[in-house]
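Okay, so here's just one chain, in structure tokens, the form predicted on its own.
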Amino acid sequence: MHTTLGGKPKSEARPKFPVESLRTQFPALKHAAPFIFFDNAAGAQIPQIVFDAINRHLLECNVQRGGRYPQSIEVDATIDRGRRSVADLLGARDPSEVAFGMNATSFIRLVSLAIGQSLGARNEIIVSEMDHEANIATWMALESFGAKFHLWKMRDDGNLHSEDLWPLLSAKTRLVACTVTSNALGSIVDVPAVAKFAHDAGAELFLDCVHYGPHGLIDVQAWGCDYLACSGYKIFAPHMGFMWGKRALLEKLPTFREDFIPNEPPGKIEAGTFVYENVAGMTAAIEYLELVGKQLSSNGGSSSRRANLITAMAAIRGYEEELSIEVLEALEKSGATIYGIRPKERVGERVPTFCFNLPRVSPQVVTEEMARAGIGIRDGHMYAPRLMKRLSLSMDSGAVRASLVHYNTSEEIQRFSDVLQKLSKNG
């Protein structure tokens, strides 16, 4: 039985989601109006509070950390605030388990190289055909280290099922690598069940959480994962990456570091200098979500950042389910082939990311026509070649993807639907 991640408030207690007031906090939405951002899976817009944090850092303390003068001390403080904020976002117990860097892909590669150096008798790794290639190729590159691989296949309903994982596990399984949510299909994986199966077999679980980040509550404790990689650019923050891992596992990882860097997290995970102003921006993005939670609380919010984030992400999940149903209806009305979870009663198992094709109309033509109508969506293989093959789609043309977040509206979906109707009639 699939369970829904990042639960939402009960319908009878759910206040109206304040989408219009929240939209005013995103300058790009006003600046680009009447353009519609339906390509959020490739990067969401950022609220003013994030602009301000980045600008303030560059103006006031654009220096290297580790110095004894005030500006440098403030950089150290910025990084410390960032770790504590991200730890709260993830539900982590220890901020030192959070590392900052360039992007999620680089962190996946860092961990894969470390695991490749310590495979031993457990030399089997399980990857899924639903994942972004970054969470597949990085692991399969360990073949020269002696790693063996099993492919966890997606079912026809457009999702991974934990019971299909169990036969692939054995005493030789070192690690299961899977996404939390498909960047192409929007399907949410039942990661607590996956973690239980993996751990029962003595294996570890690495999660790619990039696409799930803006859509629901992340909880590394409840999920039971061992490692998690994420990026800020989908969570209303700048382009940057962060990784979480259980401290005991991070301490054992063999990583590259200069001799003067202690062999302990997070320093051993952060080779070189990362972009400090983007860490400041990530902290501000979390502050934005915290403020959303306070705004939606009947009592004005909690003194706990985590509690406010729980409120915010539950409300976002609830509102986005409403958007998902509206998009599904628009796609069905146009006669589109929808890849992924389609039944409205299962909308809680997906986020508002939709992969589809229209009959007799190429994906490129669909996105070009949408662009002419002032709507930004995407076509192609979505960096998921194995998924395209599973769906019998060519890498050259692929499919169309429309991806929404909580600042999108029903009115925008109606404009999207109008273009779909025009295309389906003329196709």
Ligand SMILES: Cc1ncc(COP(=O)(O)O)c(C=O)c1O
Contents of the next structure:
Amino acid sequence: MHTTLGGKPKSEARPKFPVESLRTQFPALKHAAPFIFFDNAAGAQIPQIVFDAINRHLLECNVQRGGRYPQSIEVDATIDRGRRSVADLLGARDPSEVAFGMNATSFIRLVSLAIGQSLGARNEIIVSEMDHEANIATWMALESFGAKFHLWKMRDDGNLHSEDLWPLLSAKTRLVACTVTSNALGSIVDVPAVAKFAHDAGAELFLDCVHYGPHGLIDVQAWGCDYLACSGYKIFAPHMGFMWGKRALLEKLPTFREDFIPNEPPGKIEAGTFVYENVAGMTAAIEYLELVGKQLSSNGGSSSRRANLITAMAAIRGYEEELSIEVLEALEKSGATIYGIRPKERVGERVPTFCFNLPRVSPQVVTEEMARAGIGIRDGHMYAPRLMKRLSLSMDSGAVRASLVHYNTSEEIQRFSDVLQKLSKNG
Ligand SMILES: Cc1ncc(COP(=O)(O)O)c(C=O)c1O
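To test you: the structure above is the form predicted on its own. What is the structure of the form predicted in complex with the named molecule?
Below is the entire complex, every chain and molecule, led by the chain shown above.
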């Protein structure tokens, strides 16, 4: 049985999701209107408070950290606030387990290089067929360190099943690398079950949480993972990445650092300077989500940031399920081939990211026609070559992807549906 990540509330208790008032907080939605942003899997828009936080940082403290003057002390405080905010977003116990950097890929590479140097007799790594290539190729590059690989296959229902992982695990498995949610299909993986199997075999679990990030509650404690990478730019923040790892494991990781940098997280994971204004933006994006939680609480919210985030992400999950049903209906009406989870009663196992093809219309033509109609979607391989192969799709043309987040609306889906119907009729 697949668990539903993200703490979805019972539907009878669900208040109406305030999408219109939340949309007013995203200046780009108004600026580009009536353009429709349905390419959120490649990056989401940012709320005004995120703009303000970045601007304020650049105006008031655009200096290097670690100095003894007020502006520099404020940079250190900004990073500290960022770590505590992200720790609450992830459900982490200790902010020192959070590291900031450029993007998720560079963090996956950083951890994989460290694991590669400490393989020993446990030299097997399991990667999945459904993952973004960033969480496959980075691990496969460890072949020169003596690593061996197993490919965890996706089932025909468009998801990974932990039962299929079990036979791949052995006393030689060092690590399982898998996604929380497919950036191509939107399928949510039952990661607590994956963690249990991996740990029973004595292996570690690295989770790619990039695609799941904006859609539901992340809970590194409940999920039982060992490492997790995320990209801020998918979670209503600017272009930056962050990672989390269990402190005891991070302490042991052999990472590059200058000799005088202590061998301790987070400093040992953050060689060089990262973009401090974007950390300020990430903190503000979490504040936005916290405010959503407060707005949706009958009692004005909790004094605990995590509690407000739990409320916000549960409401977002519930609203996005409604959007998913509407998109599925529009795709079915147009005769599209939908790759991934289709039954409406299983929308709890997906986020509103849809990969599809229309009969007799190339993916490129679909996205060009959508662009002419003022709708931004994407075609191609979605950086998932193994998944494309599994779906018998070519790397050249691939499929079409429409990816929604909580600021998208039924009216937008209706406009998307109108273009789809026109295309399928003329196809
Ligand atoms: C599931 C998934 N993993 C990894 C990545 C790479 O993330 P980044 O651009 O932060 O390196 C992406 C980017 O789209 C993604 O969707």
